[in-house]
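One chain comes next, on its own, written as structure tokens: the form predicted on its own.
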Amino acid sequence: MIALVEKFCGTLLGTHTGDALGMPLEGASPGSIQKNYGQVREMLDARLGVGTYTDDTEMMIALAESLVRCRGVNGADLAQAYLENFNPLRGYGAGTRKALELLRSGVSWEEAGKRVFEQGSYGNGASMRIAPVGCLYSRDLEKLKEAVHLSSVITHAHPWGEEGALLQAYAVALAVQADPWQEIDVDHFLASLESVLDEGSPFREKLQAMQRLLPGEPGIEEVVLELGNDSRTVTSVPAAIFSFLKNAADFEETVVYAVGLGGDTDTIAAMAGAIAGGFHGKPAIPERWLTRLERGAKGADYIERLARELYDLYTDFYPHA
């Protein structure tokens, strides 16, 4: 059996290692992915050095971060967490930005996010960062729900904007809970899914498309066609769960198939990378890779490291897991 504390660092060590290997190719058309790369099996150079991350997981962190120190989400801690953090060169969505530079300017952090765009942003900043939300609550779903608001609403209050960090923080928590050893229940995993979805929710359809693609062995431009690639949460996070259930058995696969499908690449890799982290644990990932992952101040020892602190907390709230 893998140890849980080891699954809560595959999650974010998962989410780094993703965010890292795709970032070199962010916008990057799958073709052109094929064409001069073949599969991306290696860490690229990039815009900050190899194996340097985005503002996915600088997010995350952040989101850790306020999750340990406060023992669950405080909105006005998590705010600030998200500010402290900040670092333009990592590469921060539009919608992101406006918001944090509301909160900077003295705007609440119930009321930031509301003021984004008309109805709030539906990209895929809230979903990018939540995997330790989904670690933290995985053994309550009720929990996560609130938790999942809360940490969304800051910077996405549009409901695809929740509905998408929804999605992948429940992804996260199934994964996590789930036996390595043992198949995926493709069926039930999309079945557990979509019980969490409003009715007449546009990740409905994605659901189902996912449901006519797994059996079959379709091609990469047929899984962008029909799920997207994008960084629309609507589009974006169905492509991460699906690079995970198509290739479930192996992290590798998993990481490497999400990047190839193009488009937003680090954040598809980076929450693929979170649900198969999550379901193998840290050991499933690459030597090769873990070595060359960011170190420094808030690099990936400091990420394992948050990742125990939250497996601790964690094992206060429940203790007998």
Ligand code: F2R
Given for the second form:
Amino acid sequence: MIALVEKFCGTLLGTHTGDALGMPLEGASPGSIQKNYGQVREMLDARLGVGTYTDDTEMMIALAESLVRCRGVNGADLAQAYLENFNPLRGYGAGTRKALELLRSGVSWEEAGKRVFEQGSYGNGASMRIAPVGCLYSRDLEKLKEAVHLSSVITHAHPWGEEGALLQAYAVALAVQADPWQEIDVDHFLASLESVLDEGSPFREKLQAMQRLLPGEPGIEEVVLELGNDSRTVTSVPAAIFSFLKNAADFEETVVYAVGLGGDTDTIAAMAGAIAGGFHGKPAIPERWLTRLERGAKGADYIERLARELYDLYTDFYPHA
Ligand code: F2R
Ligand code: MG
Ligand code: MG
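Okay, that is the form predicted on its own; can I get the form predicted in complex with ADP-ribosyl-L-arginine (F2R) now?
What follows is the whole complex; the chain from before opens it.
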């Protein structure tokens, strides 16, 4: 068995790795990626440099810091952490920027996310950062649900924005608690995910589409047509989960596949990387990628330290796990 602490490190560094690999191609079509790069297996140059992360990882860092500091989700502290970590150069979504501005102007953390779009955002911003919650509460679905709600609502109050984050967090949780030496039971994995969805959830038909697509060899175009690849949570979270289930045996193949789907490449690859990293653990992340990840004050070494602190907290919560 791989040590659980390596799985926590794999989850958080998997987010950074997928984010950095996908970022230079965010917004590109699958066809143009295929034409210009074939498969993207090496870190490309990016606007902040090779291996740098974007808002996906920056917000994940804020969430992990606050979880460790407060021993769980504290809405006020977490809102402050999102604000303190915010670097506009990392490329934030418009809705999240607006929620952060509202917070900065004094609007409460319970209220800010509700004032974005009509009924809150259903962008993938709450899902892309949720990996630390998936790790910490991987043994307790009720606590996981509560932590997803509290950490999401600050910027993504729309029910779909939250439900996508729940689906992604639970996928991470299932991966973290699974034995990587055993083949993933796809039917069981999808049924478990379905069990957390609301009755009329738009994610249900996406899980059904995955069930249809997984046994065959669908082309990228068909996968994108069925699941989507944009920055709404209802398309990108299923795309990330599919990337993992289609390539569950290998971290690298999961993340390369996710980038190849095009569209919101940094985010789909970050979320796929979190699930695959949680399943396989840090040792499965290719060394040639790890060495290229951003260093510095809140770079990859810091992210790994956060993952270890999160694991210490987990062992306090579940001493007999
Ligand atoms: N923002 C980007 N990438 C473009 C900027 C990068 C650029 N290259 C640069 O140099 O700066 N990426 C990041 O944004 C996505 C996460 O978005 P988030 O945080 O969820 O933002 P938002 O705006 O809330 O939602 C995204 C879009 O979804 C649609 N949408 C959401 N809720 C809606 C609603 N209620 N009604 C209608 N539309 C809604 C909108 O189109 C939003 O803009 C990630 O890709 C991250 O990497
Ligand atoms: Mg991003
Ligand atoms: Mg993105």
